[in-house]
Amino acid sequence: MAEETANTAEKVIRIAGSITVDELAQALGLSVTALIGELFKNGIVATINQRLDLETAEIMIEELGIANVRLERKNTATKTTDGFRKELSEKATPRPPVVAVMGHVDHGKTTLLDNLLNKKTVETEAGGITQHISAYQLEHEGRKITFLDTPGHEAFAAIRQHGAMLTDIVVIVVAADDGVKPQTVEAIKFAQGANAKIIVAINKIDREGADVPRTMADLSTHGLQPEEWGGDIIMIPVSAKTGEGLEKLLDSILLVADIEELKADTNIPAEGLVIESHMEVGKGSVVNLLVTGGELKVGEFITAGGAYGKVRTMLDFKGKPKGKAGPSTPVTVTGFKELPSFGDRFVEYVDEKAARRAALMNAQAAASEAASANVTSTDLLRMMNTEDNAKSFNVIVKGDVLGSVTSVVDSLKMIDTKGEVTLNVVATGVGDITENDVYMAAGDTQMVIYGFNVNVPTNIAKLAVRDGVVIRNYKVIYELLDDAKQSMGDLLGEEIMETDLGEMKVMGVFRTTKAELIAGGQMLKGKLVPGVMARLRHGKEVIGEAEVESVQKERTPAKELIENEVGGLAMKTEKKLNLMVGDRLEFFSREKKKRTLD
Ligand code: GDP
């Protein structure tokens, strides 16, 4: 259902996920009739009761040219957009702040993280990038800090999306021998826009080639106003390799979150965000939560999602055994009977029964959303784009956690095709690639299984090869992205370039028959060799097309002939063509290409 705020310069329609015809025609002060009439003329034939998506909806009010409304989506029952509550109680407490390190690649992030955490995890990260996010906790001067470990590349975006619900502070890594790079930038937009507070660790001031003030003035020249300079923002010179200026961070941490006056409410039923989840043989789901709110304990029931379990084991970020997480806590428990998604909030409930019956509720919104809308902008696209015989690439997504997978999926959404191919995700799932998987792409030339950090079964590899079922699994997402950008662009097939190289006046015509033509004249720029092809034009008329067969200057063969010389050449053709003095010849070459994505 659609609701609407109705201001005089604006009006807004907040819809849950779609929209039906007769009421986004009510809402726009059209008649149904036109507004089907609109759709159809878009390729899409709708009856009053069908449901149009959100960008669907937004598509044809742009369509109809409707500037002064604007379509909002509601809030659901599954996903929430908040992390930490904004309104509390008198009795919040102060509660740890939320970290997130980001920067550039290579800018130490990981360096900086393991410096901080003494631990070590470079060595076994897949193509040295943190793949998945996760939580860890240090003490500081006797008080605790968290840290996401949000992966720094933009193909986690949809990741670093959910962490912005949670993170108070970004660290932001820069190198003092490097300077403010394209994931700097982003990182600082990304703490904008997550509405949080930007410290600056400037690292590696241990190299030679470390240059602090200037990497202060390239920062500032980005917003970043350093507070030695009057500005705002705390930077801090650091070397996460010598462990220098690290306690000074920490400092500024705990500084700036006491600024903040960071609290939250303890005395309220559990709450938080699903920040992981993958299934585990022997222990069942498997499931990474910080606590924004409440007390979780051993044994309390909690929904997330359509998931519902009772707390069985839970562990801090070490793996030892913890009674209860209060707010700002990393726990990783078990218990959920399914699998919640990554970003899912999760609430406790005070039995099995309520859990169990909020879960179906979630369930029950999240699938009423999904089904509900009948007309998705991907088929309205579609639709519009059938003159361009759009291709599709299909495919089925499995990872080994669903961070992963939302991560493949989302960066695989973001390959620019140009409009030329469009991606189809067929299926998705967590867990290694099955039969059911090759099943559902056998008899589909154009489909591909991609595996993100699973297992291909050898039993399952054979039968893939037996049905033709293209299987590409890889460890390192960049690598993925690729191989799907290249399969994409090997879908666009081949294209005919054409070169132009010189042209002639023709200034006299010697010979011409049904299959060759004999002219000479002067070279107007350019050059021309045997070989080439030559394009006949009389005016504006194009008369012909014929292959230059040979050159000669001063009545002998000649290799070429440049601008201003004049010469004679022979060329073969199809049909006869009239060519006369005062004509031109343009020159040029024609090749084949594979067309690509780049
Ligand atoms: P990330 O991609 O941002 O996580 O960067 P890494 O932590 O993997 O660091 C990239 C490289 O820089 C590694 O070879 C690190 O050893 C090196 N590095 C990181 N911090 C420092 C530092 O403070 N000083 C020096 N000399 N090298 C560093």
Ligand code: GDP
Contents of the next structure:
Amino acid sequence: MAEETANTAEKVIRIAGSITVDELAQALGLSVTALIGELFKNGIVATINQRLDLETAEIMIEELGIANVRLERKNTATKTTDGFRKELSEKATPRPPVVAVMGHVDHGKTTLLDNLLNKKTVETEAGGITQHISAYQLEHEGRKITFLDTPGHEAFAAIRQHGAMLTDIVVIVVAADDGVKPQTVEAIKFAQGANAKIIVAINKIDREGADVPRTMADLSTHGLQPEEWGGDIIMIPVSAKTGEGLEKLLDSILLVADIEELKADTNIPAEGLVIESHMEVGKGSVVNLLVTGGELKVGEFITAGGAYGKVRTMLDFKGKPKGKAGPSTPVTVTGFKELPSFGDRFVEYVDEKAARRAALMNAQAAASEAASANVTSTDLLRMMNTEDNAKSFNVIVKGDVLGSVTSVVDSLKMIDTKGEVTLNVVATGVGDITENDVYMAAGDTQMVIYGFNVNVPTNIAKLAVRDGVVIRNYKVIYELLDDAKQSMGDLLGEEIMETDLGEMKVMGVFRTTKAELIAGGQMLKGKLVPGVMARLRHGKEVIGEAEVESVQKERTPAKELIENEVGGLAMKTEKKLNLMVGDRLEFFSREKKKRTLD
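For the form predicted on its own instead of the form predicted in complex with guanosine-5'-diphosphate, what are the coordinates?
There are no partners or other molecules in what follows, just the one chain.
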């Protein structure tokens, strides 16, 4: 419910994230009918219980012309965002730190982890860029550390944010020869928003042009003050390639973990987070989990969102069988009856009946929430700014795992079309392109099936060709997004571009017919050449346009007239134009140019 404070100058309404139409109407002193009517005018059919986010409520207040009212977001900092931060019992025991590795694309996050884990994954990642969250565990000084390798490309912001929210320590990797980049700043904000401790690994110190002090100075401008400069952020120069500094990095992680006194309860039902999920032939649902509390064992029943199942098999990050997994441990399990969603919280239940009941309740709650989904400011502005003749670009998105699908869809929705092209995500799914996907797209010339890290079976490809369905399959997300942006840009058609070239003051008019006009004058600015267009202006009034056929200077043909030169010109016209001495001729070029979304 909204909280209000009032004074003689301004009324402040504080809301916690969102507010219902009924609550906003009461706070503004309006009838619900009036507010619903105003929403309807802006393209939103709302109910009395429809929730509006803060930005949308602000827009509606502005549309209604209500002065002296200000909205504020109610402080909810004491509440948790992931459902796992809760009071520990006296029996809680130390647990391994969960460390997310973040930073700008190509700054060496995955290479650093490869060196620590003696793995080789860079070559297998499409484009050398991490595509999913990967979880690993290693031992240092007899203690375990769990690492999350999060994608670096901006399109995977949603995945990376989930990574931060379940993390104790964030290692931000910054290349010493490249410095702070936009995704570095994004990672800093995510880490700070998740209240995670930050350690900076200044990477690529072995490269020519590496400048550690400059990199530290760049980071300090974004609120990260190095310990060496009186701050509280550990910054360690490393080389992921040679291994220099990595031992010190691990020592620092354990030091921070000791200071934080990380603990978890093990005598409670197992709980954690779904990191990834996908289907495999012969295995069914394969789900990557991170245990955050309790101990997960083979044979136990668990629920994640609207999915439930019995843990049939459990493997560690190396693919070796594991009978049980305690806090901060990443595992891969099979046994879910359907795929849980990326980011879902999982919880252990005593038996299948309890797990099934919990999954059903979760599914019903999700359906109810979707039915009365919040109206966001983005939705409202798009509805207000989109014209009736806006083009539609319809897509079906298939991905290898749910996390990929989520990020592709979120990134597609972020493409700015200025309200001229509406993106409709018709369907999504995990797995290869299927016959049903093709049938769904058939008959819609503006629909594209996008595959991400999936296969297109030969028979499906032939079916698509027969039905005129476009399938585009990618392994690197920014290539997929570039394609979508290009496709939406193609729907915009062409626009007429005009370029100003020069101006002449008319000093004489020698012939005026329906098809031709010959005049002379002095160039005031720019340049005049044959073939350009001329706009004839009498004072502020435009009396017509003509095409310049030829130019003369000193009564002989000329290639051009430049500023301050005097000359004549012959123009082709479609009607008789009453040009007079003292009028102006404005010269310009006109061409059709394909519109883009840039």
